[in-house]
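Here you get one chain, nothing else, as structure tokens; it is the form predicted alone.
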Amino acid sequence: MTAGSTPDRLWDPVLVQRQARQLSELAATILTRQDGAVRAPDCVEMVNRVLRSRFAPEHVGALVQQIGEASLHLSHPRYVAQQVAAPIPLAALVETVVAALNNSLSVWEMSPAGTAIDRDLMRAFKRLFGYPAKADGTTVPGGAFANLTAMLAARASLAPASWKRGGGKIAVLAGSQAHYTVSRAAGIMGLGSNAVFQIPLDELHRTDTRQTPAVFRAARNAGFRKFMLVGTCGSTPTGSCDDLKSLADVARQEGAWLHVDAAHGGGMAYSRRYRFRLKGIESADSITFDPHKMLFMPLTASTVLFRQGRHLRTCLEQHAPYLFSSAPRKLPDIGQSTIACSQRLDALKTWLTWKAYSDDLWDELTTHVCDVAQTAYDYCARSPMLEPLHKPQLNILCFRLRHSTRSAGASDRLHWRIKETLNGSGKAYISSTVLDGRRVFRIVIMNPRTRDTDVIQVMEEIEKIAAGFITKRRSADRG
């Protein structure tokens, strides 16, 4: 290569420092933003302008700024839509260092410092959930990978020959609000989606343990003799938390593997006020936990933990001498216990935040967002126009119009139009779901800087938009 060639320009220290300043300053602005539109009303036009853009390497910051302006702003206090967090700034900013190091945790010799940090974080999480010293865990890209890993380990335990021979006739029993990745994992593993048996919900939208005997009987009548029982703490639609202690009792009685999907609710273990929601989780054979939800980490940061660490170490172990060492080491080659081969140092942001601020930070933040959800519930309960559909167990609330339209279909369309109108205005951002067969509003408080006043403003905007639509409908009916 000659002087001034493309590689020389890419690594030119002056250019790299300039790009670093531009991008870090932009990131800081995004992370601390609290005003303006949650999503620009003209975001589609803005995106189209970005797609037509041309820029020089030294001006990359200007283009990325346009991308930011056309994006959804999760750090805005009136973003209350989905289970994706407004990230803690320190955790987001260190991601550039993770990318710059680009160490792969799959092999210890490729990431000696990263492997040690990952193991230290797993030790902390084992203590958090009351697991014994012989427990083990690993970082994975997301809750879908965590659920799949846990179910693979369950299959390896219940049907040891299945890894080599395939098959394994195992039923998966889960509440009807269990995450869709449970059924997807059953399909990926070759168990078949027909092997998934839904357990009805109780009046609190939790898995109804009173009905588990009947569902186990149905699975046995279908020819199954081995079982995984899945509990949920922080279901996606309503944030409901199963009675994990009762599910653990059922699992013991039935000889079932108990997996708890606490991807959303696991962070409550840090909350002195709400950690009771996780009572019984220490009895689970495996746990899914996503710090990129209630620990407010940027995507991705997920973990899967096993009460008996050997289940993790044996369910995916492979012979690959070009990567993994057979010589004993104090720290493992993590790639032998993860689905991913290219394992990013996702543990660093969570570990660094924990070291810098201690557990007390997450106690404060997780408790706060749940308290704000309670404020939204209280507002709906008093509102002549809005009706809460459940009392929030965590930071999620579903609600609807008290007096809607004449038909279910018209009501569903009205709720959707109100949601779309609000989101398109840029004043707030909410989501919706279907609950008991009807379209409803849904809010998820995922920004620790969202205050009671913010969520009240969101509710007031919904009421205002709804009143406008209802007035128009009445005028049309009279006309």
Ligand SMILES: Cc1ncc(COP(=O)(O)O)c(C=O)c1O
Second form
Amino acid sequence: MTAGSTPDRLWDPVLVQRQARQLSELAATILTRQDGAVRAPDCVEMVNRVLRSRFAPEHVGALVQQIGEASLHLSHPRYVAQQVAAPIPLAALVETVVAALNNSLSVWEMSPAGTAIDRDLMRAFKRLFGYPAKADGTTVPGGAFANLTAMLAARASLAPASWKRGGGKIAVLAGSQAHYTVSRAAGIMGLGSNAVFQIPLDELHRTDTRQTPAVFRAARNAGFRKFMLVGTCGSTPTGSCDDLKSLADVARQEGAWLHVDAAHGGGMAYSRRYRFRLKGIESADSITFDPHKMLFMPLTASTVLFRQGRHLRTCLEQHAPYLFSSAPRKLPDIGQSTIACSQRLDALKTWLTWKAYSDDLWDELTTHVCDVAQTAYDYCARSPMLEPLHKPQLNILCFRLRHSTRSAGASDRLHWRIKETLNGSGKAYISSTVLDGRRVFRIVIMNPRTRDTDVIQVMEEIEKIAAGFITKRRSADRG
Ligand SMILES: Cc1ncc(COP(=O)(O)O)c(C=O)c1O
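Alternative state: the form predicted in complex with the named molecule, after the form predicted alone:
Every component of the complex follows; first up is the chain already shown.
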């Protein structure tokens, strides 16, 4: 390689140090800034300018800064929209090092430190959920992969020949609030969407365990004899936590595999105040848990755990002598038990944060975001204009306008327009969902720096916008 060649220029230490300074300073600003717009009102024009721009490698920082300004600002305390966290700065910053190392966890040979760290984190999570020593788990690139992996393991256990022969006539029974990735996994696995049976919800939006006998009967009547039962702890729309103890009893009686999708709520296991919501999780055959949700990790940090570790090793039967070692090793080739072949060292950020701050950090942060959701509930309960639709079980609250006399369609459109107006203003950012057939507002507190005063400000903005729309409608009706 001659001096001045393209690789020499790309890896030029002076240039790389300069780029590193620019990018890490920018990341630090993004992670710590609390002011400005949550989403710039002119973000579309801003990003169009970025797409048209040209820049020199030494000035990459300026361009990336513009991308940051056109992006959604998750570290803003009035970002209360979806289950994507304002990342803990240390966890976000170490991501550059993960990319720089670029060790793939697939095989131990390619990731000697990373494999050990991943294993150490899995040991911690096993203890967290009260799993026995023989339990095992793995990192996956998101809760969708975790649910799929758990369901593959369930199938391997219930219908051992299905990996080779395909199919497997297995019914999946899940509360109607279960995340869509459960039925998607059934589709991917070829179980068929007809094999997914929805269990109605109770008055707390949890899987109604009184209804499970009827749903098992319906599945049997449809010819199914093998079952996976899926519980959820924090459901996506309302953050509701199923009664896992009762679901475990049902699974035992029916001989079903019990999977608990705790992608969202799993982090509550750290909260001394709220961990009771996960009671019974230790009986689950498998658990989905996303540290990129309530442990405030940047995307992606996801895991799937099995009470019997052997299920992790049998659910993906793969032989690849160019990668996996058949000789016994102290540490496994993780690629044999995780879907991705190129598996990032996603465990590092969670492990590092835990090592630096201990379990106490997540006790404090998870408890705080749930407390703030409670404040939002209390505000709504007192508001003449907003009505809470459930008590928050975690950090999610759905609410709507009180006494809307409009037709269902008009009311739905009004809620949507209010949300869009608020989000377009840059002052706050919320989400919405459909609950009991009606469009409603939804907030999810995913930023540990969101305080009671922030969430009250969000509610006041919604009331102000709603009052504006209602006044306009009244004068239009009069005119
Ligand atoms: C309950 C639940 N399960 C699974 C998922 C999917 O997780 P991921 O987005 O990490 O793939 C989500 C996402 O919000 C979820 O809320």
